[in-house]
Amino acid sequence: MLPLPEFTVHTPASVDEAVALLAKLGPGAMLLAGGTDLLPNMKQGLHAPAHVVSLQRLGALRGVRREGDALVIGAMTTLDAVAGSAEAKTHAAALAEAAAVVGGPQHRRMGTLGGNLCLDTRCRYYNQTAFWRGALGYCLKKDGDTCHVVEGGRKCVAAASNDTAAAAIALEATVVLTGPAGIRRLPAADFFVADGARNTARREGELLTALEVPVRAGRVSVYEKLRRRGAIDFPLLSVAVRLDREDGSARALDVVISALAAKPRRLAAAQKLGAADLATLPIDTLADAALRECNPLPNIEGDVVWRKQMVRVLVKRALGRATSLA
């Protein structure tokens, strides 16, 4: 059994109180949403905060609601609630599908959207016990100075494993953050950064309070996930697709691929398509382009060659589903 380290729990009753607590406690404090990721990581010695600020009492951060031309989802809304929301299924299908395949039923009933968006990156050399990591001299991400994935590497290449990140980017969502300087909004594509050690743009003292997803007529979106088992497992690869149609014709396409690196990758070939190409969506061409653009690393489980070949399979599958829905 891996015991938890000692820490003090704080339970603020409002966002303002939570922000004030974070400012007072400083970098020795960590936020607790559902706890499905933080607590296991603390048991493995990956985090040892002196203070944990629980957001469980912040009822204002729960719920899915329509506000004008946007779907606003509170950060403390459980993944189960996002997956089951009729509004999310209608206007942000990729996000609802992604939330529905995180972990198992118990994880989704405890885990939150905000927690999943802020999920720590994962690596086969990082997500281990302190004893296991110590035997290798630790790693670049935690306590060491060596990357065991890229020989001689000086930048952490731990991979994003949060299912909802790719969907949020594909849907052109906005991340809402609240901190000492007030409210800050960032496009989801800018919220995630290419640094395995800290892959979000969340500043010290800030907490993610909501995700705003634009509502667009004629929009369809889907999410596909590769994992060894049909439940529980983190993604070995994930693909989110958004297809916008207007007057019966495709006008915009976004394909976002994740679990390759710290930041989800937007398929460049999809960004370059013009209206003429979208009229008869070149699914095979895009799938081949994804295979060329994406190069999985041995940073998470799964054979690298197999994962690379599955890029083409998942992109083709996701595009096929989006096209049929459109």
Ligand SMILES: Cc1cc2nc3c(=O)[nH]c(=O)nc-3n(C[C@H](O)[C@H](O)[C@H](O)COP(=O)(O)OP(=O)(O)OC[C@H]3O[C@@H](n4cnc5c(N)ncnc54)[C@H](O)[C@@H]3O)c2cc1C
Second form
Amino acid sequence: MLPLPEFTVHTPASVDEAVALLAKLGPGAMLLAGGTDLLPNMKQGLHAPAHVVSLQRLGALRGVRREGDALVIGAMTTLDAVAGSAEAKTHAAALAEAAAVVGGPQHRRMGTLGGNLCLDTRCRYYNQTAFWRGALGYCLKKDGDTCHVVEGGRKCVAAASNDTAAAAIALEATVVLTGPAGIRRLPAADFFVADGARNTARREGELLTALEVPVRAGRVSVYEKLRRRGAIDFPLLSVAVRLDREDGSARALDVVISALAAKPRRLAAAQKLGAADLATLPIDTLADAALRECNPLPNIEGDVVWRKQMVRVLVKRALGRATSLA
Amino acid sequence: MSGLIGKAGRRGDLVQRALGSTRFTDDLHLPRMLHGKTLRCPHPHARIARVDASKALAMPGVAAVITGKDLPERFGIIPWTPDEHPLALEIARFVGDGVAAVAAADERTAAKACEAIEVVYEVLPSAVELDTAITKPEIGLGAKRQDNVSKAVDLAFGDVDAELAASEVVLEGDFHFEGTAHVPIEPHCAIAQVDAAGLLTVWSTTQVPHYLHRELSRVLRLSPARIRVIQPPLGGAFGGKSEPFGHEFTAAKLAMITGRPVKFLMTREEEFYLHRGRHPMRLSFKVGARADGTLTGIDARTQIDGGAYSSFGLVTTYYSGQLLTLPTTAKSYRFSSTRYFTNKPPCGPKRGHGSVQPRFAFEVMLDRLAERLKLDPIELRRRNAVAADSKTINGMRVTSNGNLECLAKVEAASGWKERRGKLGFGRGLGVASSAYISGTNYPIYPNEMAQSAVQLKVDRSGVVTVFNGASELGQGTDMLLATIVADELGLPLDCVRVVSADTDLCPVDLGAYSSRGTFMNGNACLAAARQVKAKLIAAVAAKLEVPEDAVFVTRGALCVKGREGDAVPVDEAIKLAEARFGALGAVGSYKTPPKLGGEYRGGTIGASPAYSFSAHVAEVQVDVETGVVDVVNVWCAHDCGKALLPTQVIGQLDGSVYMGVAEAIFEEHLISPSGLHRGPNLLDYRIPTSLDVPAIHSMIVESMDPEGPLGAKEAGEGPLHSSIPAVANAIYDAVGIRLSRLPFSPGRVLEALQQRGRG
Amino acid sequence: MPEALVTLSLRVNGDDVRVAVRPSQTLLEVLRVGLELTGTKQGCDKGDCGACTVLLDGEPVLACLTLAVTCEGRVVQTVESLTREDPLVDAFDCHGAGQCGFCTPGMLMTAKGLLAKHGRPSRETIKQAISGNLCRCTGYGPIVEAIAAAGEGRRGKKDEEPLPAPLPSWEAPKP
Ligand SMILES: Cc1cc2nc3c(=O)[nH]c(=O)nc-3n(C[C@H](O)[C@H](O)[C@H](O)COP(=O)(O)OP(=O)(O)OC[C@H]3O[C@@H](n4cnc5c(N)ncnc54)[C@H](O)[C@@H]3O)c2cc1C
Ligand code: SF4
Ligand code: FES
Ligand code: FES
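Now that we've seen the form predicted alone, could you pull up the form predicted together with this ligand?
So here's everything in the complex, that chain up top.
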């Protein structure tokens, strides 16, 4: 058994109550959604909150709704529900595809979209037991002062390993947070920050309540994930692509690559494409650019040379699929 | 015989296991039970300067703390190489080696108490990597502290140099295997209890209760008469539970100290520290042949990474060479294997002990030779096949031999002739074949007693109980013995109960290793059942006043030839026999024939009363962009002598192929140069899910072994071997690359493809 | 300071139970230790293997990653609620869909959840559904076949023996 550290559990019945609780309990409290990330991490001694605030009773945060020009997905919607939602599959295909390949079936049934977006970054020197990390001498992100991935590194570069993050960014989604100061909306691209020790812009006391995905005509999106096994594994690399078309020709393209470091990376080359380029969509050029722009780090288990090579392949496959759909 | 043997029936015992009635070790909860936890060393090699447990002992709920000094006696599965301590006595030899143990009211408290123990270590120079162990003998991990050698074996049969010199073709190849773990889903667990009369009972997830019994007695300095070992059914083992482990002794010691039952359940992380997984090996092979395909000589040099302790290493070192002379042979053979100690979790036997790695190397060499000689690889194997009823070049007696039939079966089923080399770039077929022992005639500690014994007790209600020392791991020995007895005596299966692996109740069996169960227990059980049968027949014959040879057993009754109306139900026959002979029971035992194996030092290692044979054809699809190898199909034909329980045999073949393919494609047990395990959990050590397995087509070949019980031989380990080289050879057929390092991970495949492109 | 105990009410295998738990206890620990329902197994205790799968409100979830206190008022089903007459269990036995049986309880609960949703799942659907349950013995093939058979209302292969009768009634012979 891996005993959990001791804590008190709170189960607020509304978002307001949850926010009030967080304010009262302070930084010693952590939110619990599906628990599929928080609990294994706590069992490995990575977090030891004195208070755990369970969001289980917040039924209002469950479900996929259409609100005007947006798809609003409650934070407590399970990944299974996101993956199975007809609306999501139609208007936010990359997100539905990403949700469908998280972990194994049980994780998707338990795990929530909110929990996935707020997933702790992962690193092979971090996601280990207390004994193991102790034997290593700990690291910057937790209890230590050195990084084992980047020698002499002063900043943690643990990998964003949440499958939905890249999709949310590519789809230009908005993260909705509720805190003591009210509601705050952040583009997904700004929600994730390049610090492996804390890779979201969520402030102390805030609750992620929903993800708003704009619904646009002529939009297609896809998600590609690299992993060794057909299930369970976190991404070794992931690519989300959004392609917007108008009158049969491409108007905008976004390629987001993740599981590299703490923040999913928007492919600059894709953003710079002019109208003429968009019309032809030079897949190989983009894939080569991705290879130049992305450098997987030896932060997660798996052959880093291979992961690097796969940047090109995955980007190519994602773009190929997106264009075939469009 | 009453028709139960050889029927593809139910699994039988699964329902109890599946629905929670079977009590696995961790399912047992004894009143007042304490929970144990082991404090483990964070350094690869360190002297333990001081241990201070006072803070831990002062914690509420902590009952006792012990260190190496409390159990100073050494142990080890091989009597010649006892080099382990339940807790490191003075020196800890790998990250994860046990240093102290706590018994406390619950697991949480025990874990906290472990953290409160203060240990001062003096870190010593270490040899984590095999190269260091070879080049820095001064580290002194060996028995005499002068080098790091655990065991060296050099054996030669025939004049290899002359044969190779006279060969038309000689090929050389280097191979590398970095080790794999067993990963049974059930972790190790042990519970110990001392009763008021001083009897120590240990329940443990062991596949060798008898050896555990002996070693407990030695380490605890307690007469074996005061110890009882019970092995509850296991949730898988694969060789990983086949020797005593530190926690079994610490549980016992803490129970003795506290007077309360103590349970140790390993975490998944600790599983990787107990390890005993397949040995990393580096193999260099030289194989020669004549133009007609006759193999002339095999020269094998192997360096073996043993990890921190001896474990079965002596045997492993022999097995790395001794088991390669079947089913395909050469005119001469030489091997030189050296096992080194390193500061890593100890290696031991995993399904196909010692012989899976060299089999990979050799079968790939054969594929290369076939190509060079422009021979079909199956044909090459046929031309050099060892015959039935013969002797191998290293002196092993071969009796039944279904090798050629196995090859023929996979050849036909896979469409080999029509499809090989014609599937287009990216898809390919590969073949390999192998042989394995059905038990060994080497009983680990030399003795003249039986290797397996079974005792039958016959009840008037028509129930027969089989008491036997064999270890049920999930492979189905309990069901096998029940079926043999039921079949002999004409009883329904549910009237035979099996009580196994309890040293107080059951006669000795040496354990579930080296694929000895079916052969040895089966024979012992058959011998006992036949004695009971003879008494039933005698009693019925007397009652019906017919000669004994006129009476025979059918299902449910004993009948008289030609007088089918006079059937006597078995339970009636039992009563008649009990009235005539007194209490009914029987013992049966099995011992290997006295002279098996070669007349040289080590010549008995690898000698078996019978050998099983396997052949595999694998079909792979290689994604040349990603390097991902998808093993699409594996055809596996296995000669198990006689499939007494076909459902179980097929299960063993399926499971072996699954495990072999996993080792070919996914699994690699990696330790960082610092000595720290690369990822002691099931996310980093990836075992295949349902989406990662090939379609497995298992086929049974029956050669009816003359000495096997009703003709049977092993099926549990043999069919793993050739699955790995079959995949390697299929990859070559698919994309023309020879991979020499396992596993064939996408990065390695891509690299090889790029080299091929350049080359 | 030891954690305060919380009284938890939930429905387990059709029974209403009340049990005192600590907030840091998982459902797995409460089932196995508190309620002595040891049919549910622990293979890793951190969500990697699926051995601890139970049905929570009808959905297969990992008991080792479920806090017991969050199960207040909910319905839990473990393998102890199944019988050998259950077509699924029977199909497992007929197909040899388990060897050591240690993954089997979790596998059965996953399969139960699947069959409740998809009457006759395809083999591909089955493989996906059980992909979070690791088995080290079988290679999965027989498990997939058994679930498919149960979905199709077949028990197994044609030459199967019938299900052994449940404990038969018995009348003692007159002396
Ligand atoms: C074996 C295994 C494999 C996995 N594989 C994958 C994978 O392939 N891909 C992947 O992406 N994930 C994977 N996961 C991780 C996890 O299952 C998913 O990411 C899941 O979506 C997490 O959601 P949850 O609701 O369970 O989060 P929780 O564990 O409940 O929470 C995760 C974090 O988010 C915070 N949080 C949760 N909800 C909110 C909220 N509404 N507002 C603010 N903060 C919140 C929590 O405080 C916590 O820090 C895997 C997990 C396991 C155990
Ligand atoms: S990237 Fe460096 S600091 Fe961050 S978790 Fe890994 S080792 Fe620690
Ligand atoms: S014990 Fe819960 S997933 Fe392994
Ligand atoms: S039957 Fe043993 S793990 Fe599945």
